[in-house]
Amino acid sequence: MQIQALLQELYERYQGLAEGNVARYIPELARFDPKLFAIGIMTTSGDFYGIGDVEQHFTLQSMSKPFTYGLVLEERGRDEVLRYVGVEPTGQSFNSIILDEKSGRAYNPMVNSGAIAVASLIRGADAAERSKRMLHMFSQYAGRALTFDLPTFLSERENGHRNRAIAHLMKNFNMLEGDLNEALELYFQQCSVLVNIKDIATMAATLAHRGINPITQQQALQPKYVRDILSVMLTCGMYDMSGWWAYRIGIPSKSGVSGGIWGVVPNRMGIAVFSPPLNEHGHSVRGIQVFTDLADQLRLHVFEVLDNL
């Protein structure tokens, strides 16, 4: 009941607040109302806490990259999806055109590059199987059978030319797998898997859980592979904000353009808030305030413990 409460007077406190616009460089994106808002709280034990528009559906968007990680780490390993993928943060935004310099590969999975790269990874006898399989992995942590939203998938592809511009130079250094426009595909597939807020809250509560969904119990990641992504989330998550999300909110944390902000408290719980209207970095205006709030009034810092030494 604390937590909740804690919700209510956050909600009240940033319902109101009318900075930042509406992603709109992809169409379907540009038709949310800015005026949604939803805060959610999935605790390890299963316990769901939330308020506002718990009940509207959105897009992953690039809150989608750590899932797809973790599922080529699980079928590559660590050291194969390194060739292609590394795990520096890029101090830039999202969709910038840098590959490394010496090895030709993306900086870290988190950046439409690296996403694109890791995607590529996805195994599979052919693109539905590997569209199958990636769907099952996002309704696992779920909990729930998730699907693709079509007009945003139609919408992704239709406008999606920096990317295919991102594929395009990845290949020529050899760091696309197999056919570019099917690892495109899978990608505006994964960016365009609907979700609402409780579903986001599992699936980083599941990561907070050892890999464990807190309400199906079933095994959605390997525990090792945890480690590995919100390490990754911690130091790259957030794009060219990581350095400054890190050292104010410290919870590995991922955003995405359709407004969504979801981050994981080891052992504890996961949060996500979803607000369209998004600030210069493409992140979530009213999300930002309420992970900060979060973080300072129930103390989730991954380096508050240092205070009790």
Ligand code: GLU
Given for the second form:
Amino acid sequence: MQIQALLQELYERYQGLAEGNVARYIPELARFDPKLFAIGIMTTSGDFYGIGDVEQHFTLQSMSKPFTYGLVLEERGRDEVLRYVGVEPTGQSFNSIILDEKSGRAYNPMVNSGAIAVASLIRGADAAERSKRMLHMFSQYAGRALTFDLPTFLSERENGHRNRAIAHLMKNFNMLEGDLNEALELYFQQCSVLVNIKDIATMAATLAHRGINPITQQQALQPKYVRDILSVMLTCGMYDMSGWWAYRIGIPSKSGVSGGIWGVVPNRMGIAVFSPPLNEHGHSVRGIQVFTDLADQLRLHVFEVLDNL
Ligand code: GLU
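Having seen the form predicted alone, could you give me the form predicted together with this ligand?
Up next: the whole complex, starting with the chain shown before.
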């Protein structure tokens, strides 16, 4: 079946689904219309298929975490990053405050603790340089100059008490490098990067394509780190629903409280869904349905047994 026709079918199938709640912890997320719905697929050959509210912008939130993880892997190498952040699933929610008891490390870079530790490792002479470097990295994945949404950043900063608590705890264990507030600011900035569905599908497709943006052909990430990111996404990307996601959908994916989910089908495509209402685990309700059907209909599960082999 043609991809565009399939997207149309999925859009119509789930447009009327009215379950879940839009995130309410900051006004910038609460204002989103629950009816907004977009699906995008970018192939590794650079063909884009989109349906629904493709012009709508939304913030990356936790969808940013795999990319910053890639940035510090490149800057510091695997061993150094592993000293600060592990690769074990928590079985807990995104804002879990628990750290590995023996080492004091964050469990993995997909939960907030790990992502804040990762942000603290971004290199640069000062806060401005680190911020610029981070935004440049996101822009390379997207293939255009991305920007931060200032109101979202300011709200996250004002309301991020739990993230501050987590950062203090990690600082106590020396698991956060440099200035704690700077690490938090960088984390809030990465959460407030603005994208549309094509951007995020392109960012996903870049990871499906050896770290090379399929449109601009620019290298956003060294190929050797692609598998590090994807394996952590498969085991930890969907928080306390990661086991079910790996079992039922089998596409390394990452969600964000803005209502987006993106996933990577290595060597084939990047998939992105945006729809603000979330389930109790913080994942887009329509997003879960669309990913489930795409995995089944296009046989995208990483462990799918293909008949013609
Ligand atoms: N800004 C959110 C937080 O740190 C991101 C959570 C998410 O997207 O899962 O609480």
